[in-house]
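As a starting point, one isolated chain is supplied in C-alpha cells, in the form predicted on its own.
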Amino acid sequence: MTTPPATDMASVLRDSSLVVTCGPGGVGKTTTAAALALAAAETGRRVIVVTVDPARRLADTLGIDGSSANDPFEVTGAGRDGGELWAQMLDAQATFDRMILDRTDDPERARTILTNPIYRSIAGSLAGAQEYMAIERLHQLWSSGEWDLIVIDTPPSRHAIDLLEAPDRLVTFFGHPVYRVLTAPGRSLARVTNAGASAFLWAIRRLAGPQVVEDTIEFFRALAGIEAGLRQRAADTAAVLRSAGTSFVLVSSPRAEAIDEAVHLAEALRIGGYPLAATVVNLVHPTPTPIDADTLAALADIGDGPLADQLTFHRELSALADAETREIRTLRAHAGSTPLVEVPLLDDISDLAALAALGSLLTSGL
C-alpha cells in the first residue's frame, strides 16, 4: 500500500524510520540534517544522525572531534520525553574495513583483505568511496535495530544520486566478466586469457609494474570469498532506501544554480524510485515592504545620502528577493504535492539552542 505524502515535515519525522538529505553542496544540509535529527528527537525518538564532514561549529555543538570518528555517542543536553539525540561523523576507511570483518568468516582471509596495498587505496581514496561507504554504514546501523530514526546526511555531490546507486553498482561489479576471470580459481597473472581481462591487467602493467597487477589479482580472489554477502547486503539496502518508512529530504538554496541541480537531483529521485517527502530551501533573503507609488515619486529627485543609500539598498533587495521567489516556484513544481519549507538566511549555529530553533523553523513549516 502506497504511503500518503507527508502535508508537512513533522509528520515526515513521525512516520519514518529512516531520513535522507541530499542536494547541493553549501546549502546547508548537514545543518539541516542535524536540526531534523534534534527535532525528532525532542518528540521522545531515539534518534541518530550520520554526517558527513560537518562544519566546525556544527561539529562542536553536536560533540564531534577526531577521536568519535565512526564511533555513534550521545549529544549532550538533546531529546526529551525519553528521546535520546546520537551522532556519528563518517570515516570511510573504518567504515569499509569493519565491512570486510563483518563480512568474512576466516580471519585470515580478512587479514589478507586488509593489509593487501589494493584494498588500502580503494578504502582510502577510490572515487566514491565515501559515498558507498554511507550506504554501507546506513546499513549496519539499520539492521542493528537500535534506532526509532535513522538520519543520514549524503556527501555533497552534483551527482548525488551517485551515492544512492551504490548498491546497485556493486551488484552490477560482481557481475562483471573481468571481475570474473581474475577471481577464477588457479589463474596466475602469466595464465589469465580473457580480452577483457588481459587489457585491463595489461594497461596496469604498463602504467605501474606486474607486482602492483599481482595485487590486483589477490585482492580480487578474495574478496570472492564474501562476494555473496555483500550482494545479498548491497540488495537489501536498495530496497530499504524504497522501502515506506524511507523519506527523502531534497535541501537546496534560492540561488539559480543550487536550484538547477536541486531539480536534477528531484527528478533523478523519481526515474530511481526513491521517496521524496519534503524540499528545504535555506538562505531565503526576506521581501521588503513594498514602498507605495507616491512616496517613490516624491523620493525621485532626492541627492545623495544616507536616505539614497537606502532606497537604493531597498531596490537591490527586493530585485533579490523577486529573483529567489521566481527559483522557488521552479523547485516547488517538481516537489509536487509534498511539503517545501523556505528557512531564512540565519547566522551560523553555534550551539544547541540555535539548531533547535532551526528545527522548529523546519517542522513548523514557516
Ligand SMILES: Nc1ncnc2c1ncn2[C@@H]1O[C@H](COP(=O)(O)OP(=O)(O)OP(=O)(O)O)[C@@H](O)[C@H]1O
Given for the second form:
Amino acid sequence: MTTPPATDMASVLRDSSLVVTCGPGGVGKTTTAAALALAAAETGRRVIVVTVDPARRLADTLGIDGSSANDPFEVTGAGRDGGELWAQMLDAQATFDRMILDRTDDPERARTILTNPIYRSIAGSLAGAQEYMAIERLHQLWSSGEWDLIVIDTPPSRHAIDLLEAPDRLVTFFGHPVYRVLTAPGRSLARVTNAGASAFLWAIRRLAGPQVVEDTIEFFRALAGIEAGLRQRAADTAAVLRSAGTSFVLVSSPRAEAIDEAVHLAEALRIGGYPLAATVVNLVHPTPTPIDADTLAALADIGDGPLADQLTFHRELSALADAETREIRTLRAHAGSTPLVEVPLLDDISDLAALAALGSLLTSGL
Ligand SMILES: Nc1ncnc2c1ncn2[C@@H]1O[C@H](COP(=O)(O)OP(=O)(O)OP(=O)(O)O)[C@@H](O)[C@H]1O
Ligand SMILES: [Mg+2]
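Can I get the form predicted together with the named molecule as well, since the one above is the form predicted on its own?
Whole complex next, starting from this chain.
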C-alpha cells in the first residue's frame, strides 16, 4: 500500500527520515536545508543537517568554525522537547578518505591509496565528486542509525541531475575499458602501455614522466580491491534515495532561468523514481497593492518628480511580481499534489531566531 503524498511541509518533515534539498545555484538550498532541519528539531526530533559551502552568515549562525569540518557538532540553542540539531559541513576530500579507510580491510592498502599522488589530485576534483560524496556521507549517516532525520543539502550544479547520477557514474567508471585494462591481474606497465589500450596513459607519460603512470596504475589496482564494496554502497545509496522515507525538496527562485532548471530537475526526479515531496519558491518579490483606475487617471499628467518615480517603481515591481507569478505557475504544474511553499525575500538570515522564523514560514506558511 502506498501512502498518499503529504499536503504540507510540516507533514513532510514529520514523516521523512531523509530530506534532500536540491535545485539551481544560489536560490537558497543551503538556507532552506538548515531552516527545515531546525524546524524538525523544534518538534522533538534528533536531526543532522549536512551542508555544502554555507554562506558566512549561516555558518556563523550554526556555529561552524571550519576547524571541525568533517565532524558533526551540536548547534547550541536549537531544538525543543528533547529535539537536537546537529550540523556538519561536507568536505569531499575528507569523506573520500573516510570511505577508502572504511572500505579497505588492509591498512597497508588503504595507505597506498591515500598517499598516492594521483588519488590526492583526483579525489576532490573528480567530475561529480562533490555530488557523489554528498550521498556517500549520507550512506555513512544512514547506516549509523543515530538520527531521526537527516537533511542533506546538495552542491550547486549546472547539470542539476549530477547528484542523482553519481552512484551510476561510479559504477560506469568501474566498467570503463581503460580501468579494466589497468586493473587486469598480471599486467605490467610495459604490457599496458604497449597494448595500445590507453592513449591516455601515453599522454600522461609524455607530460609527467613514467613515475606518474606507475602511480596511476597502482592507484587503480588498489581501488580494484575495494570495487565490490563501492558498487554495493552505490547501489544501497540509490535504493535509499528512492525509498519511502526519503523526501526531495526542490528549491527554486521565481526567475525564469531558475524555474527552467527546476522544471528540468523535477522531470529528472520523476523519471528516476525519486520522490519529489515538496517545492519551495524562495526569494519571491512582494506584489504591491494595486492602484485603482481613478487614482491612475488622476496621476496621468503628474510630470517628473518623486511621486512620478514612486509610480514608476510601483509599475516595475508589479510587472516583476506578475512575471514571477507566471513562472511559479509553471513549476506548480510539476509539483502535482505535493505542497509548494512561496518564501518572500527576507532580511539577511543572520541568527538562529531568523532561521527559526524561516522554518515557521516553510512549515506553516505563517
Ligand atoms: N528568503 C530569503 N531572503 C533573503 N535572503 C535569502 C533568502 N534565502 C536565502 N537567502 C540568502 O541568499 C544567499 C544564498 O543562499 P544559499 O547559500 O542558501 O543558496 P544556495 O542555493 O545554497 O546557493 P549555492 O547554489 O551556491 O549552494 C545567502 O546569503 C542567504 O542568506
Ligand atoms: Mg548551497
